[in-house]
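A single chain, nothing else alongside it, follows as structure tokens in the form predicted on its own.
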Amino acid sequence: MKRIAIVGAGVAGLTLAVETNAVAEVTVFEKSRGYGGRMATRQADSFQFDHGTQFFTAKSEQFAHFLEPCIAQGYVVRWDAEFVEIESGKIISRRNWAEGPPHYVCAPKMNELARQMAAGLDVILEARVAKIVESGSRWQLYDQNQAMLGEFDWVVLSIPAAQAFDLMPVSFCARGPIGQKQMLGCYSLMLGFTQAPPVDWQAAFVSEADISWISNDSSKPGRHGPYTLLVHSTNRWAEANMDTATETVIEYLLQELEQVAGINASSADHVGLHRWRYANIAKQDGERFFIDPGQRLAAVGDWCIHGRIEAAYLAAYELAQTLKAQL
């Protein structure tokens, strides 16, 4: 049987090694403590926030396939929100998702899925791979001390772009592409209260400031703790402000999200802040996963598609079928 190391324990990653788990040995290395990528869950003391993916939608039927089992057994759940649209700090339109399609979050955490998808995989935390070596017919891996984590037939990457083109040999036809991929960064501002804010929305999507988001993470299904906001600045603004001091740029969102939504968060008993330097990509043309079966290398994301949590479930799920033909 085949072995295959996969790179990267998100959606992308999981879902791979899940389709192939039945028909090669696979493990998946992931460099952080748990598994998820940006559908990750923080704790401060009582409060929970939701710091990346804040919802994901079902429009192929494939992954709407995926998500019935996840739905029956309860840990992916619908997000009925009152959401606003915010333009020029004032809210512009509102609406019940209950009306519309279904907005999905995880329960109890936004890892939730993640972790129910690793179940019963040969899953390695803490585990960052470094160098990739080729070793006559395979691919030794190495961490950042040099130590081996393993030999395997084919390797693949489901980081991110900028950090696949990094790791990945020289020798892959598709490195060229990868390194094209231009993925944006974003700051995630997380505001924990004990007492609520005066605020008669959930959800709000905002346009014309550098705030692009803001959403009430308490109100998810599932949680069970006091008052959470997360406020997420835009993708230009965070590139343009990556290297900024953070208490700089927590000064700046707190002023951006008193002026945009009316909430002065002097109150909040608890304030945040990540760093995303690699959090979205817009839609993309062309290739949705890449493979170099002479090299026994791919890689794969949801920069193949679009930054949505249903294009790194498709594009792994197509990488996997034709994986699966190569072995």
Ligand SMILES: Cc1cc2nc3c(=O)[nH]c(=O)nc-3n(C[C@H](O)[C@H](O)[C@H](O)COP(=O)(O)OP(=O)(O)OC[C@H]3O[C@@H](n4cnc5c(N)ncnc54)[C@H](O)[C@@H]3O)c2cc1C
Given for the second form:
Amino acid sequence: MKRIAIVGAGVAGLTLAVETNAVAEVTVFEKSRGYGGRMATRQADSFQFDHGTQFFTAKSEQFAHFLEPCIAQGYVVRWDAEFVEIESGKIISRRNWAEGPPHYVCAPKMNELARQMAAGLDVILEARVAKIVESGSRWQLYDQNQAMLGEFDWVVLSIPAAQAFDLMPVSFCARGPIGQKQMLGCYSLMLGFTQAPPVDWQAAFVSEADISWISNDSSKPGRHGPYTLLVHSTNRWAEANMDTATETVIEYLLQELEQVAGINASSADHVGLHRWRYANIAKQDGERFFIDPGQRLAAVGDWCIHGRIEAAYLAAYELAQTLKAQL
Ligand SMILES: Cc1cc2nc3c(=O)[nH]c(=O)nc-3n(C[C@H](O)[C@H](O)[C@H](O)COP(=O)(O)OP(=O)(O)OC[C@H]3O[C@@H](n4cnc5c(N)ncnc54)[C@H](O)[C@@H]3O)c2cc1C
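Next up, can you give the form predicted together with the ligand of this protein, since the form predicted on its own came first?
Next comes the full complex, and the chain you just saw is listed first.
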């Protein structure tokens, strides 16, 4: 059996591993302590936050089919949120997501889907791949301490485009187009309350402001902790403020929250901030994955299609079908 190294245990990397595991010896290397990448959950005392992906949809038959057993087993569930659109500080529309196509979340937390996918796979956590070196007809992977992580026939990078560009061997034929992909940043403000603020909706798209999204995270199904609010900055504001001090970003986003939605968060018992350097990417044309059969290298991620869970899944699923034919 050929040996495949997959770098990154987000949705794309795990999809690829699940799809190829029966026909190859697959190892996934993940730099973090947990699975899921940007489909992430953070615990702060008793407060729980999905500080990356908020919800996901299934527009393609392939992804809907993949989700069927996850829904049947209860760790992917509909979130029938009371949803509003806020423009220039005013609610301009309101509807319940029970009416219309499903908006899914994972339960009891967003990274549960990744945890389930990783079961039965060889995933090595807290293993950052820092260097990939050719050795005869194989690739050797090294961590940041120069320790060898293993030797493989194929290497697939399922990490954000800029990181893939930095890590991939220069001989990879897709370096040019991958180097052109532009991912954008985002700030996630996490607010925990023992006394819930007076908000009569659970999810909001915001326009004409520097925040783009507000949700009552603890209202998602399967959560039993105290009230939490999650606020996302716009990508534009984050890009302009990537190096701004954490306290300044928090102060500004709290002001915006009050101005846009009338929510005064001064009574919050927990205030946290996460900076996503590579959060999202606009819809892409072109290749849905990158593969170089001559070099036995590939790269994939949501950034091939669109910054969405469904896109990460589809790009990796399609790469897996092509890769299997090469093994
Ligand atoms: C704030 C935010 C909100 C979002 N909201 C939504 C939403 O509501 N709906 C939706 O569908 N999508 C949303 N997304 C997008 C969604 O999260 C992504 O499309 C999806 O998670 C991408 O999956 P991926 O596997 O391609 O990449 P990632 O999830 O980024 O996975 C890459 C993995 O590689 C690891 N890694 C990186 N470098 C290395 C290395 N050198 N060695 C080892 N491991 C490494 C990382 O730690 C990470 O776990 C959001 C994203 C963010 C950040």
